[in-house]
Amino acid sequence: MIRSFLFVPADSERKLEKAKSTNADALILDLEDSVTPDSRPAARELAREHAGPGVWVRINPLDTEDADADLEAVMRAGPAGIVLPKPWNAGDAMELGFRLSELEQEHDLEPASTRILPICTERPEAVFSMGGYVEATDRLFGLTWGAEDLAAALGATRNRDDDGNWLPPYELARTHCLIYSAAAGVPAIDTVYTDFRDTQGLARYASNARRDGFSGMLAIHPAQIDTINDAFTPSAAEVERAQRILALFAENPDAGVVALDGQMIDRPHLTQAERIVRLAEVARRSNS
């Protein structure tokens, strides 16, 4: 599980070096929105130099010539995964998987080692086709979503109300991402909080994201990382209770329900306890 993904423009050596000193669980070297077309050839070379285990790359949309050039440049470095922007549907993730298989073989990489994280709501057509991800590819790491490109496609002038809440089309897209991630059995990663100076707003948003079931969040600025990590790190009390639940079910493997502190605890509570312990382990490894 990954709590925080930090986008880093791949055309900036300074930003790439700075990103390595953050506490982000994973970096996403961006070859798409933050890089102008003229800068992409040089950015690809920088991305190749900085990619590798634990580092992801956002390529350009799969139906562009840039996507092939992006993949050719970075796959030789063996990135952890590819972030897929603007897919039309799960078929794009499947097609990307085929291309990755060819490049893994070409560069002597472990087969099927490169994971895929689609940004699955950036096109209006994609919002209602997310069910296809449920059995699309074994490479699927998780699902995330985006509101900015969706707003542009809809012709909207804004995507949040005056209180900072998502307006209905974007709340729908977010909900679909969460539900279909669960259906596919992969983590749901919440989208970016664009006001990187609003630490309190980010803390509320990230806390609510974890409450709703998201496992992590995208970040656009290094200053956001610690706040996101804190929000997705279970408290000591949560971990202690989760461990007690795990112990009770381990002692009673055939039980559907156990009692804890006067409450009836069933199998969905066990699933949640396992999730809390995994998140706590991610935090422990990150801090060690």
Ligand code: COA
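Since this is a predicted model, take the numbers as computed values, not measurements. Positions refer to the first chain, counted from 1. Under this definition, the rigid core comprises the largest set of C-alpha atoms superposing within 1.5 Å between the forms. What changes on going to the form predicted together with coenzyme A (COA):
- Within the set 170, 100, 126, 232, the hinge between the two rigid parts that rotate between the two forms is located at 232.
- Superposing C-alpha atoms between the two forms reveals a rigid-body rotation of the smaller part against the larger of 16 degrees.
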Second form
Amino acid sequence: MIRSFLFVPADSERKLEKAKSTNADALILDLEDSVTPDSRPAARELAREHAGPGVWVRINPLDTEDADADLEAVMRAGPAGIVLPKPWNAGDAMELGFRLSELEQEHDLEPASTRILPICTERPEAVFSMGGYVEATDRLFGLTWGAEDLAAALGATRNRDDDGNWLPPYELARTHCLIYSAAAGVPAIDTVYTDFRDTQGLARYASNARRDGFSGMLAIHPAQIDTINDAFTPSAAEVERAQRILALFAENPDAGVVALDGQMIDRPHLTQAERIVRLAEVARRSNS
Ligand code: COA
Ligand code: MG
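Same protein, different state: after the form predicted alone, show the form predicted together with coenzyme A (COA).
Next comes the full complex, and the chain you just saw is listed first.
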């Protein structure tokens, strides 16, 4: 389970070094929007040097020539996965899967070991075309979404209101990402919080994301990592309550419903309790 993914522009040696000292559960070396076309060849070399287990690479959109050059450069390093920007639909994730199969074979990597994380809402067409992810590919790690490219595509001047809440088109995109992730049985990863000095706002945002069902979040700055990891780690009180729910059902194997502190607890609560205990265990291992 990955709580925090830190984007690192792959053309910056300084940031690539700095990224290693953070507690990010995973890094995403970016070859797309944060790197200019002129810097891309050098960035690919740096990405190749730094890619490997725990390190993902964001390539360019599949319908660009850059995408092939990106994959050519980084796959020999065996990255944990590829972040796919601007897919039209799940067909792009499948197409990427075929290219990864060839490159895995070429570089003696374990077949199907490279995961895929599509940013599934950057094109207007993509927002209503997510059904295919449900059956797309075993490589699918999860789904994430983006509000910046979508806003640009819609011709919008902003994507949040004055209080920082997503405006309706972006809330819709976020919801589609969440629901189709669940339908596909993979983690939903919430998008970046661009105001990187606003730690309190980030804590609130990330805590709401976890409440809504997201498993983790994208980050753009090292200062965001600990806040995100905390927010996606169940609190001690939550874990304690979840364990009491598991114990109650274990003690009453024939009961479909039980009572706890004056609340009705039935099967969906058991599912939630199991998830909380599982998340806490994974977080404990990541932190140690
Ligand atoms: N990864 C690794 N290190 C980073 C980093 C990142 N994403 N963002 C900042 N740092 C480093 C800086 O290099 C600096 O290191 P230093 O002390 O060795 O100089 C330190 O963290 C503090 O950075 P700060 O001065 O607060 O920010 P900045 O003005 O240098 O950078 C951004 C601000 C937004 C340009 C930068 O955070 C960034 O590049 N973020 C990622 C952008 C990206 O990948 N976008 C694509 C996905 S949306
Ligand atoms: Mg973008």
